[in-house]
Structures are given as C-alpha cells and as structure tokens.
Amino acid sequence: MMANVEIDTDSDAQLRLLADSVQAFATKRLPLARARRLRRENPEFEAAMLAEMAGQGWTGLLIPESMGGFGLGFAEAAVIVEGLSAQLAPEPFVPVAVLGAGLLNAAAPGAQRDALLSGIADGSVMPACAWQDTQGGFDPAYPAFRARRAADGWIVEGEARFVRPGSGASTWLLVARTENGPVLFEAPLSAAGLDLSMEPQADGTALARVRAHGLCANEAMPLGADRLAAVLDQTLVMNAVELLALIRRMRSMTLEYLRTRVQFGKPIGSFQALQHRQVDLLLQEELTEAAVREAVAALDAGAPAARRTSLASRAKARAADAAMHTAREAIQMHGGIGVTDEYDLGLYVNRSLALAPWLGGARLHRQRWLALNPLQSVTES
C-alpha cells in the first residue's frame, strides 16, 4: 500500500510488487481519458472491466479461498485500491469488493451467502449494498430497513441513500433491523415492492435511493451487530484510501503546473508565496498518510472495537478535510485553466467531491471520533 513508503520487510516487499502490478494494469487499461468518456453514462463504469478485474484476482482479495477468494488483508486490498484511484477508475471496487463481500462475509454461512461471494470472486456478481438512512447517518445499529416474520418469509420497509453502484448493479443487498438483530436480505434488481431513483454527483457517476415497500423476502443471512459494525469501518478506511490517492495525484499535478508555469522569467513555483502553500499541501497528504496507514493497519490487526472505529473515523475525517483543502488549493494555484472542464485536474477534483461526503464527511467522522476519545483522555494521552 501506498507508493511512498519505504519497503523494510518482506511483507512489504510483497505488497510493493502488488503495487506494481496493479499501476501497470491501471497505466494501461485505465487511462483518464477513459474516466473522461465514461462520465453520465448508464451505468458509468464497463462490467467487462470489474470482470477483467476479477480475473486478476482483486475482487476477491478479502473473501475467503473456499469460496474462490485469496482470504488476504486489508494492506493488499488498500494497494489495490489506491491504483484504480489514482487513474479515476469508474469501477465500483469499494462498493463491491469490500462492502459488498465484507457484509457477506460477516453473514451466517448458508448456501446463498457462499453464492453470492464466489459469484462476486469470479466477477459475475456485482451486488449494490443500501443499509445507510436518507440523513446519512453512520450508526450500524440502525440499518435503513427494518423486518418483520410473515407467513412465508419476511416484509421489509425503509428507505436508504447513498447506495453505490447507483447502476449496473447485479443484485440488490439489503441491511435490515430485525427483533434479533440486523440481517442481511438479497433482492432481484426487479423484485415487487422496490422503487429506484438516481442522484447523479459531481464526478458524473450515481448514487441511487432505493425505497422497500412491503418488499417479501425468503431467506434473511444474520449478521452479529459487531460484524456490521467492522465492516463499516473497513469500507470507511478503504474510502480514506481513495481519497488519499486522489490528495497526491493532485498536489503532483499541482506541482509540476508550479515548476513549468513561467512569469516574468521566472516558474512561478519560484515565488515564495506558492512554496509555502505546497509544503501546506504535503503536510497534509503526509498525515492524512500516516492516519490511514495506521487505521489498515488496525484492520489486519484486529484492534479493539473501540480502537477500529476510532482510527477508522480519524482517517476518514482527514482525508475528507484534506482532499477538499488540496482541490482548493490545486484550483486556486492552476490559476483560470484549474476551472476548465478540458484540464484533467478537473476530474480529480470533481471525485474527491464525490467521495469525501461517501460514508458520511468530516464533520460526522470528527463527532464520532470524539465521542470514542472524550477530552480526558486526549489531554492525559
């Protein structure tokens, strides 16, 4: 993970020649002008490509080697992750292959769970998870949806937001409050009793809000409060990593505007106003780095409840910050052509405007941070 750390040990080692293999796939097969063509198209990324993907063996990085996966950690998975972020890439890998796959995961094993990974380890099945409330809120022990016993299965009711992919999904997942507890339901993309609408965001992809009335279900996958909970906090800190991809490709952008940008005989990267701006720009990327380091890190470690969600909200509260701060900056300092839809910088910007609110923004991960560090023990730490 993450390009400009140094390699010390085989572990990492490992994860550099990762790296390499995923910059190569992504230089290659994801160029920006692909990002370009793809925006506001229905749906906005090529199947074939998470397929292609698939094929690498990335999708099913976290799922389990019975079930056609690697069963690897979440450092390989952040690797990933930040080189299809890099070039912009539409796919919906978080979604998908951390979300998606980490909520069934987490389910009671059954016949349709173990389905439903394999299909999404070999790529033919691309499921779209909708368990966060209409306001946004990032509370696991309120779902969207809630249950109840019927005759012959289950009726779920409730509306949910934010749901990635918005389309070309393959399947709908649901996350549903129970008497017992959340469970997990499956939904055919046209089942009864689902109403669909789009809210298209800046980067020209679309969330969609999905609204269950009376919707019957069969067969509900259990999931433990707890295991919701961390997968949560996975998918939070594999979105910290996207944004953190996105925060270097735009202050090096920034950069070389600055050293090849000439005025009165000079690169204006010359003026001493414009130096002190980008060190601010690397401070930022260095400790947004180092808070999403240390929160994948956590994850394979298996940190405390407590400790996960904490550094997983710190992470995802800087790299919010940081990421709207860079493209800030980067536009101000790329002077009128920062604005110009022409300028590939504009992508950049426009994603980070997509995925810094994803999951909740900083304002909610800062809350809920310190809710878990209560200002004692900031000050005794």
Given for the second form:
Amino acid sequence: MMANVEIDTDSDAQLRLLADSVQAFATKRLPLARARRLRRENPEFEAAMLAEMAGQGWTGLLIPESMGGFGLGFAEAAVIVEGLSAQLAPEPFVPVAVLGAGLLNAAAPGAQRDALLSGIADGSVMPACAWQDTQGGFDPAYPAFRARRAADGWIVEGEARFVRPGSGASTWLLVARTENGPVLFEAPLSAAGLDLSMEPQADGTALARVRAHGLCANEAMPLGADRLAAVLDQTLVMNAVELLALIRRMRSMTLEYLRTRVQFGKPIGSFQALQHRQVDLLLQEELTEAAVREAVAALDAGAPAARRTSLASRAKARAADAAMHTAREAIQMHGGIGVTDEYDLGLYVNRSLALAPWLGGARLHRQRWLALNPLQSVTES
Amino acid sequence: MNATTDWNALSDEDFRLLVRQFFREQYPEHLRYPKTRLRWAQIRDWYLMLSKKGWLAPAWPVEYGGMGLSPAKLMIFTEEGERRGVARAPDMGITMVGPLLIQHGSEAQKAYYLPKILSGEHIWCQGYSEPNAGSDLASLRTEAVLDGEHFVVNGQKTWTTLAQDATHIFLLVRTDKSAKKQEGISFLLADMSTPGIERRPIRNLAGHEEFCECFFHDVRVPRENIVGELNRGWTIAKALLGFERIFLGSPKQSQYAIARLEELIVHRGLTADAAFMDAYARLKLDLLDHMALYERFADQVRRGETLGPDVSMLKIIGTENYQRIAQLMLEAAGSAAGLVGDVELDGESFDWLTSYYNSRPATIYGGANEIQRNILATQLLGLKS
Ligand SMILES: Cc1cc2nc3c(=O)[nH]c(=O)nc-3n(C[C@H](O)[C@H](O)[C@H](O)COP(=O)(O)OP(=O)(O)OC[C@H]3O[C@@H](n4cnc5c(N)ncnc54)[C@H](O)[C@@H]3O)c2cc1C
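Would you mind giving the form predicted in complex with its partner chain, to go alongside the form predicted alone above?
Full assembly next; the chain just shown is listed first.
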C-alpha cells in the first residue's frame, strides 16, 4: 500500500477476521463437489444454504441495523462474495444480498419495503430482481418495464431478461419506469400477467426471462433514478469481485499444473513458452485486483456518480476480459484434461462464461466508461 | 458410372459439378453442419450410402475399393463436402488405417481389413495418447509382450475420440523397453471386443461424450496384427501424418464460424459500431489470408509433393483464428453470451457457445500449437532448443 494512504488498522483487522470465517465456512460447507452436484438442478442452489449464510449475518451485511442487518460496507461484502465465488457456491448471493437488498435500500421506506429488507437479512426472502431489457444493454435510465396508474393501483408491461436467480427465488422485484421516475414492484412468483421462461447457461445455472403483460400491482415503491444507478453500479462491482475469484482459482490451478505435469522428462512449467504466458496471467490478475479494489473503495467512500460509474465499468471490463483470457489459457496449458468435464477447471471456465456477460460484457463497459471519460478528460478516472 | 470410373479423366470443373450435385441431392439436410461430432448411429446411413456408391475412400487406390483420386481431385472432393456442410464420418479407418495398411500392411491384413472398413463393418479409433504421453507421445508406456502367437497388451490410452462407437483400435505400444524412446514402439491393430479392453466415455466441457479412456488388461492380440516391423511403429506413425496434416490447417471451421458471426453482426445491428467492425474486419482478413496461404500448400499437394514441417503454420494460424472468431461471437452476443444452445435474440436463434467449445481443443489435439511452434522454430528456423 502507498505510504501516504492512511491505513485503518481496525477495519483491516476486521476484514481479515471476516475473511477467515468465510474461508472456514467455505472449506467446510462448500466443497467443489457440491457445486458440481447442484448444477442443472432446478433450482440450482439450496435455499437452506442461503438461510445459513443469512445466519452468519452475510445476507444482511449491506442492510441497515434498524432492518435487522449490519449496515457494513462493500469492502466487507467483497470479502464474502470472493470467498463464495472461489468455491463456486451457486447461491445467488450477489443478486439477493447486493442487488435485491440494494434496490430495496434505495426505495422509499414503507411497510412492504421494510419487511422485504428484514426478510433478506434473516434469509426468508430471496428476490429475483428484473430490470435489464431483452437486448442486454446496461442503462439504468431505461428499466425493462413500464408502469401506468390504473383504478386501484398499477399496470405493468414489458419484458426483462438475464435475471439471476432464474429459479428458486421467493418473490419478484420488477424495476419499472413511470412518469415520475423509476419504481419497484413486488410480484408473487405466480402472479397473473407474468410469463416466465428459463434460459440455461454454460455453468448449469439458468437465467430467467420475465414478461409482464397487464400485470396488476397495487403498491409501488418509489426509487430515485440516481439511487437505482448507484445500486446497479454496486452490483457490477460485486460481479467483478466474483470474476476476480474465478481468475485467481483458474490461475493457481494452472500454476500447480505447470509445476507437476511432466512431459519430455520435466515439468511443463520449465518451458519458457508457458512460463511467460503464466506470467501474463499473473499480470492480468493483478490489474483486475487493483481495478476492483479501487472500485470497492470508491463505493464505500460514496464517490460522486460519474466516478463511481467509471470505476464500476472499468472494474467489470477488466474482470470480464481477464476471466475469459485466463479461462482460455488455463484450458490450453492443461492440454486434453482442460477440456474435460470431470476436471474441476471446467467448472470455473463455465462459471466464467456465465458471469462475464452478466450485466454486460467487457466491450459494453469500455464504451460506458468512454462515454463518461471522453478524450479531453482521460486522466480523470 | 461404376466403381471403375476413372474420375481423374474428368476435367476438374466437371468433377466438381458432379460431386457438388451428389452432395446436394444425397446428403441429408438435418445432418448439415452438425454442432458436434456425430455418433455412429446418426451418421451410419450416410456412411453406408457412400460405401454403396464406392465414394467412401476417395484417396484410396481403385484396386482397394477407393476412388483413386489424384491429389487435385481429392482436394475438390473435400472442398465440396465442406461447402455442403457434410459431417465427418468416423473416418479413422479411411484416413489413417487404410492408407497405412496399403503402404505398410501385409497382403493378409489388406485383404482382411480394407473391405471391412469400406463396408462399415469395422469402425476404427486412434489409440496414441496416454495419460502421461500427450505432447511427449514417444514416452508412451502401454506395453505389448510377445507370448507365443500373441502380444499381451497392458496399459491405458486416453482421449480416444469416439472409442465408444469403434469396433477396432490402432495402437502405438511399447515392445522394447530397453531401446531409445522412439525405437521400441510398434504399431498394433486390435479388436475392441477382445477380452481385457474396457472403455469409459469422458464428457467434454460442453457436456458431450466426445472421447474415452481405454484400459488394456492382459489383452491378447494376435501376433499377425502388427503393422510393419517390430519396434518400427514410430516411423510408420509419423509417415501417416503425411497428407492428413493439411486438413488440420484447413480454413473450413473458421469459414463456417465467421459466417455465423456475420449473421449475428447484421442481426444485432453491430455494423454501425466502428470498433466492433474493425475487430471483425481483422478476423475476416486473417481468414482470407489464411485461405490464401492454405492454397499454397494445397497446390503442393495437388502437384503430388510431400508437405514439409512448414505445414505446421497452417494449423497454428487456422485454429487460433477460429478461436478468435468464436470469442468475438461471444462479444457480439453481449449479455446473452453465457447462454447455451440455440438462444433467441429478437426472433432469430443463434448458438455461439458451441463454436466456442469446439474451438478450444483445436489448438490442443493433433499436436498442440506449442508443439507446432517448436517444430517451426527448430526445423524451419533452425533454432536449437
Ligand atoms: C478433443 C480431443 C480429441 C483427441 N482425440 C485423440 C484420439 O482420438 N486419439 C489420441 O491418441 N489422442 C487424441 N487426443 C489427444 C491429443 O493428441 C493430446 O491431448 C495432445 O497431444 C496434448 O497432450 P496432453 O493433453 O497430454 O497435454 P500435455 O502434453 O500435458 O500438454 C499440456 C500443455 O503443455 C504444453 N506443452 C507440452 N510440451 C511442451 C513444450 N515442449 N513446449 C511448450 N509447451 C509444451 C502443451 O502444448 C499444452 O498446452 C485428443 C485430444 C483432444 C483435446
């Protein structure tokens, strides 16, 4: 760390403690065999496990204490997200505890909102939040649904895609545009006027595609447009943390393989052609970690919107590209075993294929960054 | 026209039209451009139809039941198949075992095996790689020990493509442990139903059972199943690489993939995205230049010349270009890139992950690209390792 940065040793120690407990939990409760077993199940995660994570206080981490949470920050959330992602836990932690909790935090207080929030904190509520349209763009100003007032409530129309978790959620949260800005609706899973289909992903999870046609909702939870944008950025950063964990694992598995796999009478890691490529993976990992760390710190510091968004997109672009690059190189350096399903590397490769495009891939986020940082102000972020 | 037609007497143009028409009329629509290697049950009818027509082994001499095509005609035959999206049948018998026996086999071996390959009675798989002998193939350990009239084979082969459908396997085995690595290896043919052979399918990343592990436990293989001389299998195996090596560097996979990419680009309106179009143009030009380079080698083949170590260039360029195309397809798919199978995008469906999955092992099998680069560095550039 740089000498002129003040180190908050107190919170550093706390983060280490948290990391230790996540690690202990993951080792004991989240072996890779579990991730392997649960893929392609419907749902592909265990609600009981998410409840157990709630018991650890994790799902309520970002929720205020008044609502049964802990009111902690993104540095802490990142530690948990990384620990779970490293073990490929299929539980939708980021979608529920970051996006779901974030949207509700951002909504105007009210009985419905407060109940949902404390439900997430205690593990009884697992919302699936639908906001992204079928094109897969990333524009908080245009959530997928539109809502208009009706006699005794609202009518919601539109179609959202790429919703995590696809199945196994306890309720729907739909983000909709109204004349007075974005609002949040809760809809039960079986609501009339909601059509649902599942789209399977490379890692054996599924994304939901949700169509609302004439869906009646009685209560709308107003969301500030800027607050919605902030929550989406936060989710993006935590998605980058998930990818960072995958990058670390794929690279360390590959390093281990280079050390132990013998061909031509020596470990293949002794061939310079592979050494340099492994070094390149290290460089990408370090760049990702640096970009992600800066973005997480900006979230906790409440950075202004433009900087926050710049950093979120920058972290996502780096993490998505680095994950895809690491996956490709890891396969190649493993040779035949790298393309088999029985070897654990494949689980990480397939998870990368699923997580890198979520909320937009690297290309989209480089463009989003560029829009905020045109050439003349390129040094700013 | 019958089996004795002299195809080489036709003009290239006439021959091309004839082949094109045949593939267009006879090759089943639903098997065109399959996403994965077809299993025997799926491709059997087509195989037998080619067999009946006498078109199964275009490269074999006429006296062995082949078409006896000249290299130039053979290129045309292959190109037209690719044009139509004709799937690879289980062709190891046709492309490897047949030519091998014709060159190095005994009369008895030729008389017994060749007709059964042509009739579809024997389906072959390739048993070279082992768990500890991949890139370093010469370190293979599966051993065959002579015991009277039989070799007794013990060991394990792996990554054996479609061994689950094969009736026979051709093997590189160690027959002399004391000799230098390359000099104690022999080439054996084995019937997969021999007691002691066990196969276990292995799933690939995309979830398909593409290859197998094959275990050999005291497998008794008749002594006469050796091809060529004892301990001279390595030379034979290397000679086999001859003509086939150009196919590993064929642009066909890239051509197919880039056509899919182009559909996706148009459909998603990416033509207006200058940066994306630059990335696309780069790959398209890579492909066109690869095709031009391929032609140089194809000309060599047409003239009947043998290919040198420089053909490794084609494999590197072709497979890596294919991978970049598949990667750009994921980028074109955006947020939908992680979805498997036929994915609906605005009323049309696209499948990009299959290209991605298929492109990954292309730089590994048939001699990994790192090994191809080593060959070029040492044999072409004269750099010492
Ligand atoms: C889809 C598929 C189908 C296959 N089908 C068959 C089949 O039908 N029959 C059969 O016999 N085999 C088959 N193979 C096996 C294939 O030939 C081997 O996978 C290949 O030779 C690589 O060997 P390996 O997997 O053991 O990798 P390794 O040799 O362990 O190599 C691992 C990594 O190290 C690199 N490396 C190794 N040596 C060097 C070096 N000297 N310098 C630099 N880098 C090096 C490799 O390039 C690779 O990236 C198939 C493989 C695949 C993936």
